[in-house]
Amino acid sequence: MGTLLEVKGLSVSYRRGGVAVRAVDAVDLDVPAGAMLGLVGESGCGKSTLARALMGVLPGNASIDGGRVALDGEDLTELTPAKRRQRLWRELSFVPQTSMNALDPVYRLRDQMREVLCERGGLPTKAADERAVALFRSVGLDPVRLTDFPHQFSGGMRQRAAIAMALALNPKLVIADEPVTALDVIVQRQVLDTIRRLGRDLGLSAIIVTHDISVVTYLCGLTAVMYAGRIVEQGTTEALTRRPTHPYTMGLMNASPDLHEPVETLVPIEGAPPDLADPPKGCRFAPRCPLALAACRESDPPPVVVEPGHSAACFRAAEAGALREAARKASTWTR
């Protein structure tokens, strides 16, 4: 399986005040072809400026300060604005956190299909309309549907929808942002479900960006865990779950629910995130790390390969198992 999308210290900044917040600091990350990858971490850490840099649609004030970021090959940010333009739908397709951002409330789904469709892709309507009949039967929709406003839709329809239009033109890549935040747990499920198929079905290569690791186990096969704009492990997702090496990787995986395990009280991560204007000396994590050595606070652990496939940013990464059994434990977070 060959690298689709390859990701090379890239750095992207704000302009806050005069002041430059580094959201997204000399990140490295492969995307092999056909494989889904699932980039998880709190709000704040960097996710949704990383997976905006790689669209290429950042806001006004924010601006790739380095790096590298190669869509089967080709550098996107030696590209111009018009050329990098070309690119969005017909190779990189972007699903964001709520789908009435994705659609326009005044426009009936067909006509938007057809913009799409048509504009981009350079489809004539007859065929434009049966290509929007094929991806809404795709993406379980009623293709009756397509003559309805997006206020006449549910929000796991929306959401739906919004898949449909995002693979319309068949893109090498998908990304997509929190997709299933806005929803509750039953429509989550249901537009998982829909991912999941997708994926199967059409080889699918996807990032899908979200706070919540348990989306991530049931979609990804590789995983991607993103700390203040670090990214401070990455593996296979079965790797990362079963065998967190980082200590923030094992506060996620305490955080959430385990079917397969008793039930106990889930054991939150003290603390919040550090101000990227300001970031601590060190480890980011280590003012919020129970298992922080001096050594952590005084300078940056760099990657590490822990397994084949399988990395992690931490100077204690050789005493990973030592350090989940003592991760496991409710008193190790409570300071």
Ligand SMILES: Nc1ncnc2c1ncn2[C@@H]1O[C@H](COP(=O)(O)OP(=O)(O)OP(=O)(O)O)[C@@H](O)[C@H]1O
Contents of the next structure:
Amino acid sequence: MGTLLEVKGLSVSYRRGGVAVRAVDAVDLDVPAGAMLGLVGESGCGKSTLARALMGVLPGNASIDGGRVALDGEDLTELTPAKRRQRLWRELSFVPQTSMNALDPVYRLRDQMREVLCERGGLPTKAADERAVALFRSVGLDPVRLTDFPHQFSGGMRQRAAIAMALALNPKLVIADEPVTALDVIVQRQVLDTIRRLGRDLGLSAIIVTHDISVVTYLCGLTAVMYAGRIVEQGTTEALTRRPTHPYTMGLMNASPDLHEPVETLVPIEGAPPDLADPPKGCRFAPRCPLALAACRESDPPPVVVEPGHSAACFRAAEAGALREAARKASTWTR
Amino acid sequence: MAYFGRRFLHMLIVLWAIATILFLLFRLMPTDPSIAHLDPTFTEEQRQLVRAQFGLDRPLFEQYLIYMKNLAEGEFGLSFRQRQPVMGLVLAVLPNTLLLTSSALIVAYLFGALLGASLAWRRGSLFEKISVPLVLATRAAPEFWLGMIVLAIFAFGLNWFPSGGANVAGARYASEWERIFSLDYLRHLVLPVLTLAIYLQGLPALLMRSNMLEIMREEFVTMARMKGLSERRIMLRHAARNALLPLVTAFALGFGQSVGGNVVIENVFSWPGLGRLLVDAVANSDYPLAQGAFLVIAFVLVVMNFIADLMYGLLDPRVVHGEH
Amino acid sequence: MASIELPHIAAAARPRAPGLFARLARHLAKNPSALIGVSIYLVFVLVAALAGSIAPYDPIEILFTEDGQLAASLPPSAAHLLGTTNLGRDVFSQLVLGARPSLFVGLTAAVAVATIGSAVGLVAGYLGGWVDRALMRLADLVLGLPFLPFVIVLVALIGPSLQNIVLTVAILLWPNAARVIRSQVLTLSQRQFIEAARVTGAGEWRIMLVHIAPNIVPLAFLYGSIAVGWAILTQASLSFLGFGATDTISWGTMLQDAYASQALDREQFSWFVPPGICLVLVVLAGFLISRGYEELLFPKLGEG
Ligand SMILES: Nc1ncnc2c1ncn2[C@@H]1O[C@H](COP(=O)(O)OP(=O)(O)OP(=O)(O)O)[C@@H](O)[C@H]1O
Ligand code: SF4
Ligand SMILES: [Mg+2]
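Switch from the form predicted alone to the form predicted in complex with the ligand and give that structure.
Every chain and every other molecule in the complex is listed next, the one we just looked at coming first.
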């Protein structure tokens, strides 16, 4: 299958009190058509910023410093704002974390659906309403709830409504930013099931942003691990869970429950991600990496292909087998 | 419904308390108003009549009960000066005040909402930097002074509009409606409405601006952008629509406050309304009339506060459905 | 001479951390609107203080021209910067002296509102229970009164002096301050250092005065500064309506005078425009300061 989305060298920074914070730094990412890619990383590593930069909708103090975002081979960053706006939602749609005010509180869901279907999809009102009913059914919502206001929905229902909204115009790619984070575990599972079913039934291409590795293993065939504004490892989810190559990925696996090869106990990675306004020299993970060498603090490790479709940005990628052995021991991570 | 009931009860209590305060104010003053300010031309008979009517010869508490009973029956007594029922005098000028207030508020809120929205839209621009202090200055300007300037320019300088009153002297109309919808009345209405609107627009403009700025940071506005909706649509249908909610409440509250606040404007333009009635009554120590005018002004204020609460509920679905 | 030097010595002898004033100064430098507000105030305070020497004439003196005519309704000239009134009084002198009552009313009302508001807020918030409920109901009630009509009625009953105007304004404006200060007291009294003080056996009054009161001073200041504008406008409106103190010349009485003597008809703008501008400036200064101060107290997060 061909590449649907191709991101090359994308960088985004925020201005904050006169300082530039590089939240996304030279990111490369590929999403093949029909694939779901999980984007994982700790809080604050730039996942949301990357997701929003792909949509091209960023806060006023953010700027895209370079790179290209190609959808079906066409660079979106080259388009005029008006042309880019035309692509939005028809080709690229977004599922926000709806615990925030992501649905307009003063309109009924039906009207918010109509807005998308009529304004952007060009459907007449009647056809739009029929489509809205079908969409609600497909995400497991009772269509009578279309006449409700957002605040009358539970968290899980709101999230389903947001998914229905994102699917409205049959986009080529759906980007979901923490779609289940705000929900409690049981509802989380139900919504994840719905997403998985939709993915299979519709052959959906999606990027699922999450800080929860189990969400990725459940939904996504591909995984990209992000750390301090960079993608440090990417490949198939299978490869990454069985043969993690970057020490940060190994650490994440240790810190997450319920994976193939459990360690004795859950071990968190000590320390905190670096300040993006002033990232450390060399490998950004070095200050927290138990496997770091002196060289790691000198220069940036470039991504290396470790097997077809699986790359990692670590100087010690070649010794990954031995590193994995070490990483499985809890003592490695506690100093 | 329970909400409605609770608010309604609250309104009644406030009205009762205001009436009580007023009673105490007028009765506990060192001088007995009826003795100190009774028109000397009153005959002894009339004097007794008035004293008996207000029960001024009875103990204070009994006076209070009579006063409350009279109020409840809409009986405000006789004007000392005009020797007519206060209720009739008040009701005769009430339409003028309500009309002045509502016209001015509508003009002010339409203009203010538009101005506020465009200030928010073009935040950081030169237009915004100049407009905000200007709007603040209109809030700082005394209403009567604005009225004087407007009068000097449009009534005396350009001679476009009459300088005072509500109708040309001596004009006769078949009915109150005919009077109010006459061209003459409208011509008299223009300048007071303009002045009042200049004074009133600042609040909605600033409120709209800050609401809009707040709402433009909301996630649903970002989502609207992601949906590829036009900037115009985002501003009008989402940002402005949400930002308008508090303005509706402010409108109702403003109406209540303005009926009392009009006192000044009505005097500048000799507009025969409640405020002017109050000022004349106080100036002439016509206490029954002053009391009646004040109570009606307070009544409008309290009722509008009540309506403001209800309106907010109507417009914000979150309140209707019992969440807060 | 010595009296001028004393404060410096005192300041030097008592070294203090760069506290409120340093912070205030830094804030002013960053907040141009507050700086403008403060400057306007300083100018008017200066004018009010030196009014006697700035004003070229006695403001109520009836003036005559050199040929013995009444100097009535003269246009602006070098001798009369803003012309004269219809009774031959110098408008500029009135304007300068009119600064005094306005500033007096504004500043005393600010102090009164801040004091009453703090006292009620402290007592209600700290004692709680029925005292709190009663005071807050009272606050609701007062806020439900029509402002200007109530002031008119009250001033008419207790007499139209500047002090009484301040009193009425304070009676009507304390609830806003009291409510906010009360909720501040409520949050403060749950803080740990208060608990700690209680554990060490400090008395309730002591806790209230030593630990809580200082923390609400900024809020009291904020509501005081908001009251300045209201009080000045109220005093002017009352004067205009004829309920002002009859023995003082204020900007409000000047405007009333101009209005009543047909200055509008004569389009004698130099008489009735300047007092209004002075009122706008003083009130606007209050707005600018309280806005800037609000930002200092409640800094908004985020930017852009
Ligand atoms: N509007 C903004 N202005 C300034 N800095 C921002 C802004 N939004 C995010 N940042 C900064 O950019 C960095 C990346 O933030 P981002 O929200 O993309 O992270 P994230 O991976 O999505 O985190 P989370 O898991 O908490 O959602 C953080 O350091 C954050 O503080
Ligand atoms: S490059 Fe060095 S510091 Fe960075 S992850 Fe690999 S081993 Fe650790
Ligand atoms: Mg995020």
